[in-house]
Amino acid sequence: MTELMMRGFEGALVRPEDEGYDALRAVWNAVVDRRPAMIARCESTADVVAALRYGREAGLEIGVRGGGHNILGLPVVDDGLLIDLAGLSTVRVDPGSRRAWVGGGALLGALDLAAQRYGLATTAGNVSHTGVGGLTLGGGTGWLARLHGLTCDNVAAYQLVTADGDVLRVDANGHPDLFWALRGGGGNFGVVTEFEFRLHPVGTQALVADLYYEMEEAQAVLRGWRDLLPDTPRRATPMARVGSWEEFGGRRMASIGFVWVGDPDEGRQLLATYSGIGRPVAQQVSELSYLDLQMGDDEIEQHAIRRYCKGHYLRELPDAAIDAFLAPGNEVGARLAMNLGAIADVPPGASAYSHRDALVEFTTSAGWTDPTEDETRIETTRRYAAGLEPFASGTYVNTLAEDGTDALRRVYSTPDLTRLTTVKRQYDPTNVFHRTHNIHP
């Protein structure tokens, strides 16, 4: 067979001419379109071990994934070693211990299908063929953060594959360096192949409310929104949105409203005080069960179309912030979701992830299937966000469509970026895994 089979690599090796090359290619952006050399399909840690050794040997660029969400597609590397964590996707789970044991190319959905059988969960994100290793790396959010912390922040333990093939038990007393960076730093460290998370009873129930404006109106609703943010219980993630609805013909509307994880008749006591801001032109609430709701946004996020984002943290939300949030002439959808809460719980500098003090997360996407159309997408979303620029105060890394030292200034704190530059120092000191958000040895 091949060098990687004959030294211990007993997954798949894909290469251009296989079938199936194409498809295992792809990833969820339909913009990336590049082609490695070869594609490893990993079963075990063992195997990344001598996907790694044989990609290093052989001088090829190397790039890991798991669940391919990356808006830049980082991983995927023209002429080079595409490591597929696919294979790793096994989950476990310990009622007992609320502990759940996660293979590094798992997705959400399995995360939380094996771990809500016994109505438990971590926080994770609400689109459930997301990566869990891209998702935790890089922070995790999800509608569990301001009630138990950041996807990271519950991270117990991490299994990794360092780029000399070391494989390190990685918790905050063995390796509390590489601890700390791998909260929030990105895939810059090496390959994780299981994660052991800590989980939480959240029950199997969840809630979710919104209530519609006409545009005329949003300005006020939206100041409203915003005075009741100080006073929201950490069950609740409030949201405003701005956008255009079918059921609504298509018009451009502003929302208001919030996700309850836990008892809907409690969420029902939040909604009264929702219900007091300004005229709604419709409200729409749904009781569903909680893995319905870490799926809702399954089909917006397919896979195979073409897309951009750009996102912010604001620390507040002044008018000026809400008048360009709302400013006409932006077609493009957008959101505000609150942070805060458990998120801000642990200090700063604690973590890697730099933005706890945040209270709300601007985000704004574009989704399309007609490559002519990718210049003026991306311009008019990149138009949109630079109108909030000026009251960030940072950005999630796991939302960053710009590479390059000047993008990771808006991830990561100075100190932070000094101290994660020392961490890729010590365990990649030549840079292996730069095709991620690279932090530069």
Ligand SMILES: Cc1cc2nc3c(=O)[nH]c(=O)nc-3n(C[C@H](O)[C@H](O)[C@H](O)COP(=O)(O)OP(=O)(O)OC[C@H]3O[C@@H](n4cnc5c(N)ncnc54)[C@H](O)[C@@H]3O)c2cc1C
Second form
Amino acid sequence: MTELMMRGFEGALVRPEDEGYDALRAVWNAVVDRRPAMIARCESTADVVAALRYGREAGLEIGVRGGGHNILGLPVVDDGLLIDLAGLSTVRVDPGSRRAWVGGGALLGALDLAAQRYGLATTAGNVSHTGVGGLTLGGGTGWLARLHGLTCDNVAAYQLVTADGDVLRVDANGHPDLFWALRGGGGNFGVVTEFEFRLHPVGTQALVADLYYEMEEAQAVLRGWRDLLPDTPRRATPMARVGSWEEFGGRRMASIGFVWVGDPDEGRQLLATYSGIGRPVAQQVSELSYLDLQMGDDEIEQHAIRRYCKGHYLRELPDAAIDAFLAPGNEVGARLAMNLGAIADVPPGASAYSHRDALVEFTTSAGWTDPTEDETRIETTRRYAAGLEPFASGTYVNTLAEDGTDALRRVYSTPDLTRLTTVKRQYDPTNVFHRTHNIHP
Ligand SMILES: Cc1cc2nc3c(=O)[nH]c(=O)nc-3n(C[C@H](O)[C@H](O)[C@H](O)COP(=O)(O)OP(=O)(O)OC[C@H]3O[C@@H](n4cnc5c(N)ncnc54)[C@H](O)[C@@H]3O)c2cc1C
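Condition change, the form predicted alone to the form predicted in complex with this ligand:
Below is the whole assembly, all chains and molecules, this chain first.
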């Protein structure tokens, strides 16, 4: 077994009996508890090619892990081969051309850190220990998305290892069908060993504003917040939340606010408009660096907690949807975050991301530690999301907590799913890369 693998493989192989195996098979969501037969810790594109070839020859089920944040832990495969990309974490930035070359296993924090040395950034998610790989391949939202588009909209080129072990440069001119599919279609088409990103001069500053309200006032406040959305500058990502905050004695409250990337004084002008909505019982406004913004939720979203989440896109936010968002009996936290802006500048069908017309994304998530609570926590989260379902236009693949074709129909439009299937058939006809939200060939 090992001899085969040794052909061209220079990384480390870790098996169940080896030290460090349990730490290496663990992912962000502690509910995931699977035992691969072998973990191939790749250090290079050549390692990925060798591991993939070996896995296929040995008939092993194969999973590919970037940052390990998929809620279902899809890459971790019982008795199979886990191709671990954590060693491909190099980030190189050229400030002159405003480009970044990022390893397929890098975490978002590494990209932000390298780019911010020059006051540059590209759209990245809100928790720095999330993987660039899975986030970008599914689309990628973040505080810069309304200004600069999704993370995938900022990819100029991919280095991709295909199911056959070929190494391709994929861009708008080379393999344009794959270039289309990789922008939203997830890890279905191969292993990305390097992303080439466009960066933008965003400066290094940010402002976060939140205004908190008693639940009795929340309905009127949320309607006022919704009515402001069309006039919101692209530097701002408006958000509304319901939750129980310790600083308010743990009682259920609602908040509205926004994240502003850029000059905080400009952001404060929007705050003045927000302050005219209802009677907030408290207000939290912080000026912070862009890097601190990007790490602000790192701790609350820490590893080794049991997790579940559900999400929907909504094209509109009618009063009835606001009522469902605020409905009593929903004990989990939830938020609405505005999309559109530059996300919607890309025409529908131009990439495999199907929900550019969504006004807001609803997400609700639960975190707990006691396994005996799994069922009730998951059920509570599902029930909350079910209340918003009648208003939903679809779901984001990167928050999808179910597998299967029905789920994919909520992620992709029918034409996009048909086209993804065609590309899949061409590049991965035997479905090697199925430990994903799987497009069947
Ligand atoms: C705490 C937290 C915060 C989040 N915040 C955001 C956010 O702000 N914006 C947002 O858009 N999403 C966000 N997400 C969702 C996130 O995009 C997904 O969980 C995504 O799958 C994470 O990618 P990963 O590489 O860490 O995960 P993994 O579990 O490693 O991979 C996810 C999928 O992508 C595949 N994959 C990963 N890397 C590669 C690669 N290089 N080549 C080929 N396939 C690959 C895997 O095989 C798997 O199918 C967040 C998730 C968490 C847990």
